[in-house]
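The form predicted alone is given below as one chain in structure tokens.
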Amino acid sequence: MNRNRRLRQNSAIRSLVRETTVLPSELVYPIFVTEGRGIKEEVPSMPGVYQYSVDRLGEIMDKVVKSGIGGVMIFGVPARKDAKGSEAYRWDGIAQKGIKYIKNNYPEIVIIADICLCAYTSHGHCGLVKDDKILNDETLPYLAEMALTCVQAGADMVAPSDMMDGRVEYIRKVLDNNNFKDTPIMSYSAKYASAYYGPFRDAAHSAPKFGDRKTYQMDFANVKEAIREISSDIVEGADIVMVKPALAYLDVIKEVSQRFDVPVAAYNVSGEYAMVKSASLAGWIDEKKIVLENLYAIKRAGANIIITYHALDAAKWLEESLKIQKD
């Protein structure tokens, strides 16, 4: 008889032989920065997640620093939108102002700037539009300009999430030509056209005004397509590749982590967060146990970095778990 239970009989032994660990430093917390003053407004479909005006960013950033998580990802929520998403690439745009505040006051935190036009365009799509068609090549200069202004504001890394072909190469060239050769690109390489994004679109006010995003985001039935996308992005200069969403795409994360020798990020997205949070508030599940189990599943699949709205709570729970194991 194989007595496999010998290695499960108490917490000390289980800790000794544990195959996977999740550290707070591997987590990234998304933050929504909005125009105005004195604003801390909860996102209705994401309990515990808020939009912050720049003057109140310190409230959340103090918690971020104390938590020990690895970084923050910044999303701007502008007051004005137009067809070209002009507020996205202004040197004094809302994302840029938020980044500058964080860099000046919390220089030790890694700041990742999400690069996309959807929250800034009047039509809600991630690129320029003509005759209801999303234009690929014409969008690239605007994405690159947004990346450049975010880096100039103090972003340590840029993360293009638009899924336009060739955007990594275009952004890389613009950054290099402006003396930002050392700025990494975390590409949303395998970003699926997912129903899990609904709460985020409430938070960023980024729902498309017509059609959907299936002509540029990926078909959720495909894995080989993800490999092609990631191969292209690495060739174009991506330093980190991302799979989004995470929980419904663990097989993709596993495939990517085994095929490529670059860090893999996974985005535990708004819908995944909202389902756990709402079930917890209803008393149906144990939030702490579910969140940690989900994060370990994402890490076990092969992710090196996890972007999650659970990051602050998870960091506390992970530290508590580590302390218990040491005790």
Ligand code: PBG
Given for the second form:
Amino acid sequence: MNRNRRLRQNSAIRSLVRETTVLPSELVYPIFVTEGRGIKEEVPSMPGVYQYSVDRLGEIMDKVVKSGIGGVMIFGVPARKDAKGSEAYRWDGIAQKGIKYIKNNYPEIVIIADICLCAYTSHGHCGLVKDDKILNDETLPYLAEMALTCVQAGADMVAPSDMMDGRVEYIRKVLDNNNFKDTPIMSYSAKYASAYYGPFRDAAHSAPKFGDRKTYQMDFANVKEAIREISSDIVEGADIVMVKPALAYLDVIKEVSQRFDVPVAAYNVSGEYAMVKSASLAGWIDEKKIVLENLYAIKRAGANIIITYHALDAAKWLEESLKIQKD
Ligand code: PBG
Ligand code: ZN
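Structure of the form predicted in complex with the named molecule, please, following the form predicted alone?
Expanding to the full complex; the earlier chain stays at the top.
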């Protein structure tokens, strides 16, 4: 008989042989910045997640800095939308204003700018639209302009989430030509067309007004396609690649992390958060235990960075779990 239980007999021994760790510094917290003043408004389908106007961003940023997490991902919620998503790439657009405020007041935190048009377009698609088709090449200059204005505002990294082909190369070129050669690109490379983004679209008011995103986001039946997407993005210059969503795609995270040498990020998305949160609020599951188990699973699959709405709570729970050795 193999006495495998020997290494499980108490908490101290279990800590000694633990194979995976999750550190607060590996977590990224998404933040929604909205136009207006004095606003802190909860997202109905995401309890505990709020939209903030720039003048109230400090309330959440103080917590972010105290928590020791690695970074924030910035999403803008504009007051006006149009067919070309004009508010996405203005120097004084809402994302740019939020980024500037955070850069000026919290210079120690890594600021990542989500780059996409869907929250800014009247039709809610991630690119320009003609005859109900989402245009690829025509969209690239707009994405690059959004990336450039966000970096000029103070973003330390850009994260294109639109899934247009060739956007990493296009953005890289524009950043390089504007003296931002050292600004990394975290590409949403393997981004699936997923119903798990539903609550996010409530938060960012970014649901498509017609059709769906299946002509540009990936089919959830595929994994080889994810490998092709990631290979292309690395060739185009992506410094970090992302798999999204996370929990239903652990096999994809694993495959990608084994095949490629670049850091892998996983996005624990809004629908995953909403499910955990609603069951916890109903008293059906133990939120803290479930969140830690999920984050360890994502890390165990091979992610280096986890983007999650649980980041602030999780940072606190992770620190507790590292300190307390007895149970
Ligand atoms: C914008 C974007 C989305 C998410 C991140 N960036 C939504 C979408 O593609 O519809 C999803 C994040 C989440 O669900 O938490 N393209
Ligand atoms: Zn989008």
